[in-house]
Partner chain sequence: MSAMTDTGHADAHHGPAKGLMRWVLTTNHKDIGSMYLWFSFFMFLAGGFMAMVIRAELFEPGMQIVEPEFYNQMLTMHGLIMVFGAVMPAFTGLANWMIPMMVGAPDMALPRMNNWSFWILPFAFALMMSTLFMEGGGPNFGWTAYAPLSTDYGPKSTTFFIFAIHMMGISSIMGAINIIATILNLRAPGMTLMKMPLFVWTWLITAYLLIAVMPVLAGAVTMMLMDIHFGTSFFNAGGGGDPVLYQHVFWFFGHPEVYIMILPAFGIVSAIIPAFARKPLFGYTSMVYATASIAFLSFIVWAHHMFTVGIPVTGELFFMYATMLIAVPTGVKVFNWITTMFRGAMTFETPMLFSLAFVVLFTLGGFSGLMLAIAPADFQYHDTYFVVAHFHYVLVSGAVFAIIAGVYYWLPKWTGHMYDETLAKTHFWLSFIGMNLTFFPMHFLGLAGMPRRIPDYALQFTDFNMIASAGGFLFGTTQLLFLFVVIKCVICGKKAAAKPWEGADGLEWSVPSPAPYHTFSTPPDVK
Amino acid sequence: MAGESSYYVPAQSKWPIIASIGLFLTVVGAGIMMNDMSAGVKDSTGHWVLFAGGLIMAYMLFGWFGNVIQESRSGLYSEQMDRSFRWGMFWFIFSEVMFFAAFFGTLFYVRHFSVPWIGGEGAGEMTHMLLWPEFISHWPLMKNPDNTSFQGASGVIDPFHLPLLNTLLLVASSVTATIAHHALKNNERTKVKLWLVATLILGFAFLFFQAEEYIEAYDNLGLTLASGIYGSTFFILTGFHGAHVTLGAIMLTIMLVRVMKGHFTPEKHFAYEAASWYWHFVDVVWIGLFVFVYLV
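Please give only the structure of this chain, in the form predicted together with its partner chain.
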(Lines of atoms letter the chains of each structure in order from A and count residues from 1; the text may use other names and numbers.)
(Lines give C-alpha, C1' and ligand atoms only; values in the text may rest on other atoms or scores of the structure.)
Protein backbone atom coordinates (compact mmCIF):
# COMPACT_ATOMS: atom_id res chain seq x y z
CA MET A 1 0.00 0.00 0.00
CA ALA A 2 1.28 3.38 -0.94
CA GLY A 3 1.13 6.57 0.90
CA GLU A 4 3.95 7.02 3.35
CA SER A 5 6.69 9.53 2.73
CA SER A 6 7.90 9.88 -0.84
CA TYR A 7 8.72 7.88 -3.89
CA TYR A 8 11.98 8.54 -5.65
CA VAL A 9 11.84 8.79 -9.44
CA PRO A 10 15.24 9.48 -10.97
CA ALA A 11 15.06 12.08 -13.71
CA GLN A 12 17.22 10.53 -16.37
CA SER A 13 19.80 7.85 -16.57
CA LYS A 14 22.40 6.88 -19.09
CA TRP A 15 22.90 3.40 -17.69
CA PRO A 16 20.04 1.59 -19.41
CA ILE A 17 21.17 2.54 -22.89
CA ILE A 18 24.74 1.62 -22.05
CA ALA A 19 23.47 -1.67 -20.73
CA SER A 20 21.55 -2.30 -23.94
CA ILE A 21 24.59 -1.65 -26.06
CA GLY A 22 26.72 -3.79 -23.80
CA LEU A 23 24.26 -6.65 -23.93
CA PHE A 24 24.00 -6.35 -27.68
CA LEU A 25 27.76 -6.51 -28.19
CA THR A 26 28.06 -9.38 -25.74
CA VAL A 27 25.57 -11.58 -27.54
CA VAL A 28 26.78 -10.62 -31.01
CA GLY A 29 30.32 -11.45 -29.94
CA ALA A 30 29.27 -14.73 -28.41
CA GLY A 31 27.31 -15.57 -31.54
CA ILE A 32 30.17 -14.88 -33.91
CA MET A 33 32.49 -16.84 -31.66
CA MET A 34 30.26 -19.88 -31.55
CA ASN A 35 29.61 -19.87 -35.26
CA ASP A 36 33.33 -19.59 -35.95
CA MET A 37 34.08 -22.32 -33.47
CA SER A 38 31.67 -24.73 -35.14
CA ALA A 39 32.92 -23.81 -38.60
CA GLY A 40 36.50 -24.36 -37.47
CA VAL A 41 37.58 -20.78 -38.05
CA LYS A 42 40.64 -19.76 -36.07
CA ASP A 43 41.18 -16.20 -34.74
CA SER A 44 37.55 -15.31 -34.52
CA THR A 45 36.74 -11.62 -34.28
CA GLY A 46 33.95 -12.66 -31.93
CA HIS A 47 36.29 -12.68 -28.95
CA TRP A 48 36.96 -9.00 -29.30
CA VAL A 49 33.33 -8.06 -29.67
CA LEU A 50 32.45 -10.23 -26.72
CA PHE A 51 35.23 -8.71 -24.68
CA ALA A 52 34.12 -5.19 -25.55
CA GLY A 53 30.56 -6.06 -24.61
CA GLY A 54 31.71 -7.58 -21.35
CA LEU A 55 33.71 -4.48 -20.47
CA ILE A 56 30.77 -2.23 -21.15
CA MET A 57 28.54 -4.45 -19.06
CA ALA A 58 31.01 -4.35 -16.18
CA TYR A 59 31.31 -0.58 -16.44
CA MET A 60 27.54 -0.31 -16.52
CA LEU A 61 27.06 -2.55 -13.50
CA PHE A 62 29.52 -0.55 -11.45
CA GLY A 63 28.05 2.72 -12.56
CA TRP A 64 24.42 1.79 -12.19
CA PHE A 65 24.75 0.09 -8.85
CA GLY A 66 27.10 2.86 -7.78
CA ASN A 67 24.32 5.33 -8.47
CA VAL A 68 21.78 3.31 -6.61
CA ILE A 69 24.04 2.89 -3.58
CA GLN A 70 24.74 6.56 -3.52
CA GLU A 71 21.08 7.47 -3.73
CA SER A 72 20.21 4.96 -1.09
CA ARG A 73 22.89 6.28 1.26
CA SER A 74 21.83 9.82 0.81
CA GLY A 75 18.43 8.80 2.11
CA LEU A 76 16.42 9.22 -1.07
CA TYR A 77 14.74 5.87 -0.77
CA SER A 78 11.59 5.48 1.20
CA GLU A 79 10.39 2.28 2.73
CA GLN A 80 8.07 1.92 -0.21
CA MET A 81 11.05 2.01 -2.54
CA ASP A 82 12.59 -0.71 -0.47
CA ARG A 83 9.50 -2.81 -1.02
CA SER A 84 9.68 -2.26 -4.77
CA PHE A 85 13.21 -3.58 -4.71
CA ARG A 86 12.08 -6.56 -2.71
CA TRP A 87 9.29 -7.43 -5.11
CA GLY A 88 11.73 -7.00 -7.95
CA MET A 89 14.38 -9.27 -6.49
CA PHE A 90 11.93 -11.87 -5.36
CA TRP A 91 10.27 -12.25 -8.75
CA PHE A 92 13.61 -12.15 -10.49
CA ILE A 93 14.65 -15.15 -8.43
CA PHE A 94 11.37 -16.79 -9.30
CA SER A 95 12.13 -16.36 -12.98
CA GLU A 96 15.49 -18.01 -12.37
CA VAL A 97 13.70 -20.88 -10.71
CA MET A 98 11.64 -21.32 -13.86
CA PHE A 99 14.79 -21.29 -15.96
CA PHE A 100 16.12 -24.21 -13.95
CA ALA A 101 12.72 -25.83 -14.07
CA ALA A 102 13.09 -26.13 -17.84
CA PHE A 103 16.25 -28.19 -17.36
CA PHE A 104 14.90 -30.26 -14.51
CA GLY A 105 11.87 -30.94 -16.67
CA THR A 106 14.19 -32.07 -19.43
CA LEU A 107 15.97 -34.43 -17.10
CA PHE A 108 12.66 -35.83 -15.94
CA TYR A 109 11.47 -36.28 -19.50
CA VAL A 110 14.52 -38.12 -20.79
CA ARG A 111 14.65 -40.37 -17.78
CA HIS A 112 11.00 -41.25 -17.72
CA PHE A 113 10.10 -41.07 -21.37
CA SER A 114 12.60 -40.83 -24.17
CA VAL A 115 15.29 -43.19 -22.90
CA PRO A 116 12.87 -45.94 -21.79
CA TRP A 117 10.97 -45.59 -25.06
CA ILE A 118 14.09 -46.08 -27.11
CA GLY A 119 14.73 -49.09 -24.92
CA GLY A 120 11.34 -50.52 -25.89
CA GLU A 121 9.24 -49.75 -22.85
CA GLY A 122 5.63 -48.59 -23.11
CA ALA A 123 4.90 -46.77 -26.34
CA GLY A 124 8.43 -47.48 -27.55
CA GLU A 125 8.02 -51.10 -28.55
CA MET A 126 8.32 -50.58 -32.30
CA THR A 127 10.86 -47.81 -31.92
CA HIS A 128 13.09 -50.27 -30.16
CA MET A 129 12.45 -53.16 -32.52
CA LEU A 130 12.93 -51.33 -35.78
CA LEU A 131 15.36 -48.55 -35.02
CA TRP A 132 17.44 -49.32 -31.97
CA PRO A 133 17.27 -53.09 -31.41
CA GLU A 134 20.60 -53.17 -29.60
CA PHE A 135 19.89 -50.40 -27.16
CA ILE A 136 19.27 -51.14 -23.51
CA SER A 137 17.60 -48.50 -21.42
CA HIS A 138 19.36 -47.61 -18.19
CA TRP A 139 20.33 -44.59 -16.18
CA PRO A 140 22.87 -43.08 -16.03
CA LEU A 141 23.01 -43.68 -19.73
CA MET A 142 26.48 -45.00 -20.57
CA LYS A 143 25.95 -46.57 -23.95
CA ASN A 144 23.93 -44.32 -26.22
CA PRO A 145 21.55 -45.50 -28.92
CA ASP A 146 23.97 -44.20 -31.53
CA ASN A 147 27.19 -44.69 -29.67
CA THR A 148 29.46 -43.74 -32.56
CA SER A 149 28.09 -40.22 -32.89
CA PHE A 150 27.69 -39.80 -29.16
CA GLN A 151 30.39 -41.72 -27.37
CA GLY A 152 29.02 -42.62 -23.96
CA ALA A 153 30.95 -42.07 -20.76
CA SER A 154 32.92 -44.83 -19.11
CA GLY A 155 31.88 -44.00 -15.59
CA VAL A 156 29.69 -41.79 -13.49
CA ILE A 157 30.47 -39.37 -10.71
CA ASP A 158 30.16 -41.04 -7.34
CA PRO A 159 27.62 -38.96 -5.45
CA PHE A 160 29.24 -39.72 -2.12
CA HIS A 161 32.57 -38.14 -2.91
CA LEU A 162 32.78 -34.63 -4.25
CA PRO A 163 29.05 -34.05 -4.64
CA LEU A 164 28.33 -34.93 -1.04
CA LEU A 165 31.21 -32.75 0.10
CA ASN A 166 29.87 -29.97 -2.05
CA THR A 167 26.42 -30.37 -0.60
CA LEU A 168 27.84 -30.01 2.87
CA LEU A 169 29.82 -26.97 1.79
CA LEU A 170 26.84 -25.20 0.30
CA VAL A 171 24.46 -26.04 3.10
CA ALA A 172 27.03 -24.83 5.58
CA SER A 173 27.46 -21.65 3.59
CA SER A 174 23.74 -21.04 3.74
CA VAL A 175 23.90 -21.35 7.50
CA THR A 176 26.86 -19.00 7.78
CA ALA A 177 25.14 -16.51 5.49
CA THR A 178 22.13 -16.55 7.78
CA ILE A 179 24.29 -16.06 10.86
CA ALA A 180 25.95 -13.11 9.17
CA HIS A 181 22.57 -11.65 8.33
CA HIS A 182 21.36 -11.96 11.91
CA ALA A 183 24.55 -10.34 13.06
CA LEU A 184 23.87 -7.45 10.74
CA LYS A 185 20.40 -7.06 12.15
CA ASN A 186 21.94 -6.97 15.64
CA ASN A 187 24.53 -4.51 14.48
CA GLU A 188 27.46 -6.78 15.34
CA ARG A 189 29.61 -5.75 12.44
CA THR A 190 32.73 -7.74 13.19
CA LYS A 191 30.63 -10.83 13.38
CA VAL A 192 29.05 -9.95 10.05
CA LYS A 193 32.42 -9.73 8.37
CA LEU A 194 33.63 -12.93 9.92
CA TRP A 195 30.67 -15.01 8.90
CA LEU A 196 30.51 -13.43 5.51
CA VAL A 197 34.11 -14.34 4.90
CA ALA A 198 33.31 -17.87 6.04
CA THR A 199 30.43 -18.00 3.58
CA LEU A 200 32.64 -16.86 0.77
CA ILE A 201 35.33 -19.40 1.60
CA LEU A 202 32.76 -22.15 1.55
CA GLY A 203 31.34 -20.83 -1.71
CA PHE A 204 34.65 -20.67 -3.47
CA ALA A 205 35.60 -24.07 -2.12
CA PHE A 206 32.43 -25.37 -3.70
CA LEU A 207 33.40 -23.85 -7.01
CA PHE A 208 36.88 -25.28 -6.74
CA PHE A 209 35.61 -28.79 -6.18
CA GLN A 210 33.07 -28.41 -8.90
CA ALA A 211 35.85 -27.53 -11.33
CA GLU A 212 37.78 -30.51 -10.02
CA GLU A 213 34.80 -32.71 -10.72
CA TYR A 214 34.53 -31.43 -14.28
CA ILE A 215 38.17 -32.13 -14.91
CA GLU A 216 37.71 -35.62 -13.53
CA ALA A 217 34.66 -36.10 -15.74
CA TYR A 218 36.37 -34.95 -18.90
CA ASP A 219 39.76 -36.53 -18.34
CA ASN A 220 39.03 -39.80 -16.64
CA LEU A 221 35.43 -40.68 -17.24
CA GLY A 222 34.93 -39.47 -20.78
CA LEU A 223 31.85 -37.75 -19.45
CA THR A 224 31.46 -34.70 -21.67
CA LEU A 225 28.78 -32.50 -23.14
CA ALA A 226 28.87 -34.75 -26.18
CA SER A 227 28.52 -38.06 -24.38
CA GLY A 228 24.81 -38.33 -24.93
CA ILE A 229 21.88 -37.18 -22.89
CA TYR A 230 23.46 -38.07 -19.57
CA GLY A 231 26.36 -35.74 -20.18
CA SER A 232 24.08 -33.13 -21.72
CA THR A 233 21.73 -32.92 -18.77
CA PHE A 234 24.52 -33.31 -16.23
CA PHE A 235 26.52 -30.40 -17.58
CA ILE A 236 23.66 -28.07 -18.39
CA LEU A 237 22.26 -28.38 -14.87
CA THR A 238 25.48 -28.29 -12.94
CA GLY A 239 26.97 -25.78 -15.36
CA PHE A 240 24.21 -23.22 -15.01
CA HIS A 241 24.17 -23.84 -11.30
CA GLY A 242 27.90 -23.22 -11.12
CA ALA A 243 27.46 -20.00 -13.06
CA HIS A 244 24.83 -18.90 -10.58
CA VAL A 245 27.02 -19.75 -7.62
CA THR A 246 29.73 -17.65 -9.17
CA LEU A 247 27.34 -14.76 -9.57
CA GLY A 248 26.11 -15.19 -6.01
CA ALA A 249 29.65 -15.28 -4.71
CA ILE A 250 30.44 -12.06 -6.55
CA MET A 251 27.38 -10.44 -5.01
CA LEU A 252 28.41 -11.54 -1.55
CA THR A 253 31.95 -10.30 -2.12
CA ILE A 254 30.57 -6.91 -2.98
CA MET A 255 28.44 -7.02 0.15
CA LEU A 256 31.55 -7.79 2.18
CA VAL A 257 33.29 -4.78 0.68
CA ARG A 258 30.30 -2.64 1.45
CA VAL A 259 30.12 -3.87 5.02
CA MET A 260 33.81 -3.02 5.37
CA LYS A 261 33.09 0.44 4.08
CA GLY A 262 30.48 0.83 6.76
CA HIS A 263 27.41 0.59 4.60
CA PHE A 264 24.08 -0.85 5.83
CA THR A 265 22.21 -0.34 9.06
CA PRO A 266 20.41 -2.97 11.10
CA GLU A 267 17.14 -1.67 9.64
CA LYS A 268 18.12 -0.89 6.07
CA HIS A 269 20.26 -3.30 4.13
CA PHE A 270 18.17 -4.44 1.22
CA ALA A 271 21.13 -5.09 -1.08
CA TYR A 272 22.59 -7.36 1.50
CA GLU A 273 19.35 -9.24 1.87
CA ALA A 274 18.95 -9.60 -1.87
CA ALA A 275 22.39 -11.15 -2.15
CA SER A 276 21.65 -13.56 0.64
CA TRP A 277 18.29 -14.52 -0.87
CA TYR A 278 20.13 -15.26 -4.04
CA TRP A 279 22.60 -17.36 -2.14
CA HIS A 280 19.87 -19.39 -0.54
CA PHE A 281 18.30 -19.86 -3.95
CA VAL A 282 21.45 -21.38 -5.45
CA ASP A 283 21.68 -23.55 -2.40
CA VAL A 284 18.17 -24.87 -2.85
CA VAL A 285 18.81 -25.54 -6.51
CA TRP A 286 21.85 -27.52 -5.51
CA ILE A 287 19.83 -29.72 -3.20
CA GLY A 288 17.60 -30.47 -6.18
CA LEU A 289 20.64 -31.23 -8.27
CA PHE A 290 22.19 -33.43 -5.70
CA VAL A 291 19.07 -35.50 -5.40
CA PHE A 292 18.03 -35.71 -9.04
CA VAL A 293 21.30 -35.52 -10.92
CA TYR A 294 23.62 -37.44 -8.65
CA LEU A 295 21.62 -39.59 -6.29
CA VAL A 296 18.57 -41.12 -7.93
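Can you give me the structure for the form predicted on its own, which would complement the form predicted together with its partner chain we have just seen?
There are no partners or other molecules in what follows, just the one chain.
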Protein backbone atom coordinates (compact mmCIF):
# COMPACT_ATOMS: atom_id res chain seq x y z
CA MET A 1 0.00 0.00 0.00
CA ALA A 2 1.38 3.39 -1.00
CA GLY A 3 2.12 5.84 1.79
CA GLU A 4 2.16 9.63 1.94
CA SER A 5 5.92 9.76 1.36
CA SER A 6 5.86 7.46 -1.67
CA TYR A 7 5.11 8.38 -5.26
CA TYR A 8 4.26 5.64 -7.71
CA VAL A 9 6.46 5.52 -10.80
CA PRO A 10 4.85 3.37 -13.53
CA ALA A 11 6.79 0.97 -15.70
CA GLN A 12 7.61 1.75 -19.32
CA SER A 13 4.44 2.11 -21.36
CA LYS A 14 3.49 1.88 -25.02
CA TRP A 15 0.54 4.25 -24.65
CA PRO A 16 2.32 7.63 -25.20
CA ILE A 17 3.69 6.60 -28.60
CA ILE A 18 0.30 5.13 -29.59
CA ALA A 19 -1.35 8.40 -28.54
CA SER A 20 1.15 10.36 -30.66
CA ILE A 21 0.40 8.23 -33.72
CA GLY A 22 -3.37 8.58 -33.16
CA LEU A 23 -3.17 12.35 -32.75
CA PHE A 24 -0.97 12.68 -35.84
CA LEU A 25 -3.37 10.71 -38.03
CA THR A 26 -6.38 12.58 -36.62
CA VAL A 27 -4.90 16.01 -37.39
CA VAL A 28 -3.61 14.96 -40.82
CA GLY A 29 -6.97 13.42 -41.72
CA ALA A 30 -8.85 16.54 -40.64
CA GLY A 31 -6.46 18.70 -42.68
CA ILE A 32 -6.86 16.57 -45.79
CA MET A 33 -10.65 16.69 -45.43
CA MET A 34 -10.71 20.48 -45.17
CA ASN A 35 -8.35 20.93 -48.12
CA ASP A 36 -10.32 18.50 -50.27
CA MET A 37 -13.61 20.16 -49.34
CA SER A 38 -12.21 23.56 -50.32
CA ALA A 39 -10.94 22.14 -53.63
CA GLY A 40 -14.21 20.33 -54.34
CA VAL A 41 -12.65 16.86 -54.30
CA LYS A 42 -15.40 14.24 -54.11
CA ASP A 43 -13.42 11.07 -53.37
CA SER A 44 -11.35 12.33 -50.45
CA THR A 45 -9.25 9.91 -48.41
CA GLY A 46 -9.11 12.34 -45.49
CA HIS A 47 -12.09 10.87 -43.67
CA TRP A 48 -10.47 7.42 -43.69
CA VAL A 49 -7.27 8.83 -42.18
CA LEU A 50 -9.34 10.73 -39.60
CA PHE A 51 -11.32 7.58 -38.79
CA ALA A 52 -8.13 5.54 -38.36
CA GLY A 53 -6.70 8.18 -36.02
CA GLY A 54 -9.93 8.18 -34.00
CA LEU A 55 -9.84 4.41 -33.64
CA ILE A 56 -6.22 4.47 -32.47
CA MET A 57 -7.07 7.20 -29.95
CA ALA A 58 -10.02 5.20 -28.65
CA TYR A 59 -7.80 2.11 -28.27
CA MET A 60 -5.18 4.19 -26.44
CA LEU A 61 -7.69 5.75 -24.05
CA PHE A 62 -9.31 2.41 -23.27
CA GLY A 63 -5.97 0.76 -22.57
CA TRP A 64 -4.24 3.60 -20.74
CA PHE A 65 -7.15 4.40 -18.44
CA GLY A 66 -7.60 0.68 -17.86
CA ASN A 67 -4.03 0.55 -16.56
CA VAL A 68 -4.63 3.56 -14.32
CA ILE A 69 -7.80 1.98 -12.88
CA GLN A 70 -5.95 -1.28 -12.20
CA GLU A 71 -3.08 0.54 -10.49
CA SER A 72 -5.46 2.61 -8.38
CA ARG A 73 -7.46 -0.40 -7.23
CA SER A 74 -4.21 -2.19 -6.38
CA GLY A 75 -3.42 0.52 -3.82
CA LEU A 76 -0.36 1.84 -5.62
CA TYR A 77 -1.36 5.51 -5.45
CA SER A 78 -0.62 7.76 -2.47
CA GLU A 79 -2.36 10.94 -1.35
CA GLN A 80 0.25 12.90 -3.27
CA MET A 81 -0.70 10.99 -6.44
CA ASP A 82 -4.35 11.81 -5.79
CA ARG A 83 -3.47 15.50 -5.60
CA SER A 84 -1.59 15.17 -8.89
CA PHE A 85 -4.68 13.72 -10.56
CA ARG A 86 -6.81 16.55 -9.21
CA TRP A 87 -4.42 19.23 -10.44
CA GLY A 88 -4.20 17.47 -13.79
CA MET A 89 -7.99 17.55 -14.18
CA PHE A 90 -8.07 21.17 -13.05
CA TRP A 91 -5.58 22.24 -15.73
CA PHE A 92 -7.36 20.16 -18.35
CA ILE A 93 -10.65 21.94 -17.63
CA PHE A 94 -8.79 25.26 -17.56
CA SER A 95 -7.46 24.54 -21.06
CA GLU A 96 -11.05 23.83 -22.16
CA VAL A 97 -12.14 27.16 -20.65
CA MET A 98 -9.49 28.91 -22.76
CA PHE A 99 -10.62 26.91 -25.80
CA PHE A 100 -14.17 28.21 -25.52
CA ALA A 101 -12.98 31.67 -24.50
CA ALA A 102 -11.28 31.94 -27.90
CA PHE A 103 -14.55 31.14 -29.71
CA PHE A 104 -16.60 33.47 -27.51
CA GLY A 105 -13.96 36.13 -28.15
CA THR A 106 -14.32 35.55 -31.89
CA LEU A 107 -18.09 35.97 -31.63
CA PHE A 108 -17.64 39.20 -29.66
CA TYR A 109 -15.10 40.58 -32.15
CA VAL A 110 -17.26 39.76 -35.17
CA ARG A 111 -20.43 41.23 -33.66
CA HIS A 112 -18.95 44.41 -32.21
CA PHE A 113 -16.06 45.21 -34.57
CA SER A 114 -15.86 43.35 -37.90
CA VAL A 115 -19.49 43.55 -39.04
CA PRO A 116 -19.99 47.19 -37.89
CA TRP A 117 -16.75 48.21 -39.64
CA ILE A 118 -17.88 46.61 -42.90
CA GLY A 119 -21.14 48.52 -42.44
CA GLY A 120 -19.24 51.83 -42.29
CA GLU A 121 -19.01 52.38 -38.55
CA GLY A 122 -15.83 53.66 -36.92
CA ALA A 123 -12.57 52.73 -38.66
CA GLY A 124 -14.38 50.86 -41.43
CA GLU A 125 -15.88 53.85 -43.24
CA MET A 126 -13.40 53.74 -46.15
CA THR A 127 -13.71 49.97 -46.55
CA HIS A 128 -17.49 50.26 -46.54
CA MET A 129 -17.53 52.88 -49.30
CA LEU A 130 -15.02 51.02 -51.49
CA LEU A 131 -16.38 47.49 -51.19
CA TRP A 132 -20.04 47.36 -50.13
CA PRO A 133 -21.54 50.85 -49.89
CA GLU A 134 -25.10 49.45 -49.76
CA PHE A 135 -24.40 47.03 -46.91
CA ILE A 136 -26.09 47.78 -43.58
CA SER A 137 -24.60 46.01 -40.57
CA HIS A 138 -26.88 44.09 -38.22
CA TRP A 139 -26.81 40.95 -36.12
CA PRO A 140 -27.74 38.18 -36.72
CA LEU A 141 -26.27 38.72 -40.19
CA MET A 142 -28.89 37.31 -42.54
CA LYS A 143 -27.80 39.21 -45.67
CA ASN A 144 -24.05 39.09 -46.24
CA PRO A 145 -22.11 41.93 -47.93
CA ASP A 146 -21.45 39.65 -50.92
CA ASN A 147 -24.76 37.83 -50.89
CA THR A 148 -24.16 36.24 -54.28
CA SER A 149 -21.16 34.19 -53.09
CA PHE A 150 -22.41 33.58 -49.54
CA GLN A 151 -26.17 33.27 -49.45
CA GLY A 152 -27.38 34.18 -45.99
CA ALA A 153 -29.85 32.19 -43.94
CA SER A 154 -33.56 32.90 -44.12
CA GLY A 155 -33.98 32.86 -40.36
CA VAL A 156 -32.49 31.96 -36.99
CA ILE A 157 -33.27 29.21 -34.49
CA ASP A 158 -36.07 30.16 -32.11
CA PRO A 159 -34.30 30.33 -28.70
CA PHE A 160 -37.48 29.51 -26.81
CA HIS A 161 -38.05 26.22 -28.61
CA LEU A 162 -35.32 23.53 -28.75
CA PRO A 163 -32.52 25.67 -27.25
CA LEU A 164 -34.59 26.43 -24.15
CA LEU A 165 -35.55 22.76 -23.84
CA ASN A 166 -31.89 21.77 -24.10
CA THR A 167 -30.98 24.33 -21.44
CA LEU A 168 -33.50 22.78 -19.05
CA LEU A 169 -32.20 19.29 -19.86
CA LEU A 170 -28.58 20.18 -19.11
CA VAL A 171 -29.37 22.11 -15.94
CA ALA A 172 -31.45 19.16 -14.72
CA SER A 173 -28.59 16.78 -15.58
CA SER A 174 -26.23 18.82 -13.38
CA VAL A 175 -28.67 18.38 -10.50
CA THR A 176 -28.97 14.61 -11.01
CA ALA A 177 -25.17 14.24 -11.31
CA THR A 178 -24.75 16.10 -8.01
CA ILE A 179 -27.36 13.90 -6.31
CA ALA A 180 -25.50 10.81 -7.56
CA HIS A 181 -22.26 12.22 -6.16
CA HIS A 182 -23.77 12.76 -2.72
CA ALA A 183 -25.23 9.25 -2.84
CA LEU A 184 -21.77 7.88 -3.60
CA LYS A 185 -20.35 9.74 -0.60
CA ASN A 186 -23.06 8.12 1.55
CA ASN A 187 -22.36 4.68 0.02
CA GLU A 188 -25.91 4.45 -1.36
CA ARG A 189 -24.94 2.60 -4.49
CA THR A 190 -28.46 1.91 -5.76
CA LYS A 191 -29.22 5.63 -5.69
CA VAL A 192 -25.92 6.33 -7.45
CA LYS A 193 -26.91 4.04 -10.34
CA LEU A 194 -30.42 5.47 -10.63
CA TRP A 195 -29.33 9.10 -10.65
CA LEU A 196 -26.44 8.40 -13.00
CA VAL A 197 -28.85 6.73 -15.42
CA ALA A 198 -31.11 9.79 -15.15
CA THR A 199 -28.13 12.05 -15.90
CA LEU A 200 -27.24 10.03 -18.98
CA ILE A 201 -30.83 10.04 -20.25
CA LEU A 202 -30.91 13.83 -19.95
CA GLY A 203 -27.50 14.18 -21.63
CA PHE A 204 -28.33 11.96 -24.59
CA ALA A 205 -31.71 13.69 -24.92
CA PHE A 206 -29.79 16.97 -25.25
CA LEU A 207 -27.72 15.52 -28.09
CA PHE A 208 -30.84 14.19 -29.82
CA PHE A 209 -32.58 17.56 -29.76
CA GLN A 210 -29.42 19.33 -30.90
CA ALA A 211 -29.36 17.03 -33.93
CA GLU A 212 -33.02 17.94 -34.55
CA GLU A 213 -32.07 21.61 -34.31
CA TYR A 214 -29.32 21.17 -36.89
CA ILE A 215 -31.74 19.42 -39.26
CA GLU A 216 -34.16 22.33 -38.90
CA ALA A 217 -31.35 24.85 -39.50
CA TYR A 218 -30.14 23.12 -42.67
CA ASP A 219 -33.44 22.06 -44.19
CA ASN A 220 -35.80 24.90 -43.25
CA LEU A 221 -33.69 27.98 -42.55
CA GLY A 222 -30.71 27.66 -44.88
CA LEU A 223 -28.48 28.17 -41.85
CA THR A 224 -25.30 26.28 -42.71
CA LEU A 225 -21.54 26.63 -42.37
CA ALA A 226 -21.59 28.18 -45.85
CA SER A 227 -24.20 30.83 -45.01
CA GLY A 228 -21.69 33.42 -43.82
CA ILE A 229 -20.10 34.48 -40.55
CA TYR A 230 -23.27 33.98 -38.52
CA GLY A 231 -23.61 30.36 -39.64
CA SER A 232 -19.90 29.75 -39.06
CA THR A 233 -19.87 31.07 -35.50
CA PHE A 234 -23.18 29.35 -34.69
CA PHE A 235 -22.05 25.89 -35.76
CA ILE A 236 -18.51 26.20 -34.42
CA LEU A 237 -19.70 27.18 -30.94
CA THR A 238 -22.66 24.81 -30.68
CA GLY A 239 -20.90 21.99 -32.55
CA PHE A 240 -17.81 21.96 -30.38
CA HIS A 241 -20.01 22.15 -27.31
CA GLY A 242 -22.00 19.17 -28.58
CA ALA A 243 -18.73 17.26 -29.00
CA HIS A 244 -17.87 18.05 -25.38
CA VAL A 245 -21.29 16.90 -24.19
CA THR A 246 -20.72 13.64 -26.08
CA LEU A 247 -17.35 13.19 -24.37
CA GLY A 248 -18.87 13.98 -20.98
CA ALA A 249 -21.68 11.47 -21.57
CA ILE A 250 -19.12 8.80 -22.46
CA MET A 251 -17.19 9.57 -19.27
CA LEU A 252 -20.33 9.27 -17.14
CA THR A 253 -21.28 6.04 -18.91
CA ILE A 254 -17.91 4.59 -17.92
CA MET A 255 -18.51 5.78 -14.36
CA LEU A 256 -21.85 3.95 -14.34
CA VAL A 257 -20.16 0.76 -15.53
CA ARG A 258 -17.54 1.10 -12.81
CA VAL A 259 -20.17 1.66 -10.13
CA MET A 260 -21.99 -1.45 -11.30
CA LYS A 261 -18.70 -3.37 -11.06
CA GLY A 262 -18.33 -2.30 -7.42
CA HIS A 263 -15.62 0.31 -7.93
CA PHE A 264 -15.27 3.43 -5.74
CA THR A 265 -15.71 3.98 -2.03
CA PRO A 266 -17.17 6.96 -0.16
CA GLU A 267 -13.61 8.11 0.53
CA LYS A 268 -11.97 7.34 -2.82
CA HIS A 269 -13.88 8.11 -6.00
CA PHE A 270 -11.91 10.81 -7.79
CA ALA A 271 -12.69 9.36 -11.23
CA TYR A 272 -16.37 10.11 -10.66
CA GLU A 273 -15.54 13.56 -9.31
CA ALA A 274 -13.45 14.32 -12.41
CA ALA A 275 -16.26 13.26 -14.75
CA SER A 276 -18.71 15.29 -12.68
CA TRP A 277 -16.50 18.40 -12.84
CA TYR A 278 -16.33 18.06 -16.60
CA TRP A 279 -20.11 17.64 -16.87
CA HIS A 280 -20.74 20.76 -14.80
CA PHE A 281 -18.25 22.63 -17.00
CA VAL A 282 -20.10 21.79 -20.23
CA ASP A 283 -23.37 22.78 -18.55
CA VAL A 284 -21.99 26.22 -17.65
CA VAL A 285 -20.63 26.69 -21.17
CA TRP A 286 -24.07 25.91 -22.60
CA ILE A 287 -25.68 28.60 -20.46
CA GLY A 288 -23.20 31.07 -21.95
CA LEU A 289 -24.02 29.79 -25.43
CA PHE A 290 -27.75 30.07 -24.83
CA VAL A 291 -27.38 33.69 -23.77
CA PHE A 292 -24.83 34.99 -26.30
CA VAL A 293 -25.60 32.83 -29.35
CA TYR A 294 -29.38 32.44 -29.15
CA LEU A 295 -30.75 35.30 -27.03
CA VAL A 296 -28.68 38.47 -27.57
